[in-house]
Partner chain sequence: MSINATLIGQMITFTLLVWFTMQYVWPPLIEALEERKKKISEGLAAAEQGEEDIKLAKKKAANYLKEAKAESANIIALAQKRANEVVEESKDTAKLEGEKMIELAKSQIEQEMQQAKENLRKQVSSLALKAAEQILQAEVDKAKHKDILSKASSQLG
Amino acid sequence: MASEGGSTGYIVHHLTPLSVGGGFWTLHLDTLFFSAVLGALFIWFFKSVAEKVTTGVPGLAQNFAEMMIEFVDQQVKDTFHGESKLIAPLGLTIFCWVFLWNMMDLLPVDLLSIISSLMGVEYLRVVPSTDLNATFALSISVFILIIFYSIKIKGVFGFAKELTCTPFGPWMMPFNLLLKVVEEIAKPISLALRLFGNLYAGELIFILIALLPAFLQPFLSFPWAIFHILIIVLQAFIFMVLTIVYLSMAHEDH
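Single chain structure for the sequence just listed, the form predicted on its own:
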């Protein structure tokens, strides 16, 4: 497929989403589809493990699920200083879902594109985290939770006071508000752009490797895939930890 339309056409083809609509109301169908499938896979796996859990010698699946739950629970205990039954399940969901998003980047570049073209689908973008819409949707969801818990824990007056009276006191109210608004808006933007940027760059490198002569591809794609696994895990971990940190800050009642 690399020769179709030249190198530029090949890159554009792989980075163009399957979409419907126009403007603000454009829907990226491939991102929605793969996000839903991967989310359902996560739910199915943990549900099936929970239904078959045993107090005896656990199987491989139960060992893995318990390891993941203990890992996330430890991060919550170390980072989150409030009391909430939502944070640990949320952290587990975010870590596993983003990890599965990122893992799609390890599939051969042309594999699903060839299959989709045989089905009459011209464009297909298989890595949800390389779609800025997906990363922003997840980060904005976290941002909504931050605002919700800030108001719930501190009250409307307490939250308003925090926005207008810190860090320089009430006599610097306009400046305080400007700083706090920038600080709060920076949270979802940094979450979304960090995940998007790292995975987009990784996907682009895989595409560029696919443009090289066939005899060179194994010598470059395999080492990059090994290194990219670290990026995949690290980005899922960072998104989860920052979510826990931000929600912990929202629970702090000054």
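How about the form predicted together with its partner chain, since we already have the form predicted on its own?
No partners, no molecules, just the chain.
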């Protein structure tokens, strides 16, 4: 596929999203499309299991769904001590959705873009987690929840007090505030950039491997893909666990 502009062109082509609009009001159609499709896949699977759930001997699909549910539930129980109807389903959604995003990385880099170019779509970036918008959408949503729960549990005054009076006491108020704000802001940024960076770099390496001579590619892409299986699960897991941890921190009243 190294046709226009050599290898640089190939790389840039693969990393350019399919977009409409301009300025801030640009929409990355591929990101929106694939994440929506993957989200629908997730919802469809779990909903179909939930509809015919049985307390007796579970089938294959239910077994898998239960495994996921129990896994997430265990994570939540380990870190979060309290009652919340939101955190566990949130964790499940994040884990599955991010995992499905990342899994798109394992598809051959050219497969979908060739198909789409045959249909007249020039640019296509199939892995939603290589789009900063996608990862930031998640982490900012989580950030909003953190702020929401901080205020809900501790009250506006309590939250303000935590921001200004810790860790060094009321006499160091401006410094405390600065520290706390940085700490809070760092949460969504690190969440989003960690996922984005890992997957972007992973995808980039797949693209670079795809530039090599054909006989070399399997020897490199195969081990990298296997390694990547670990990474995509790990990144999804990290995102979920950190979300749970941040939210349980928001629930903690000092």
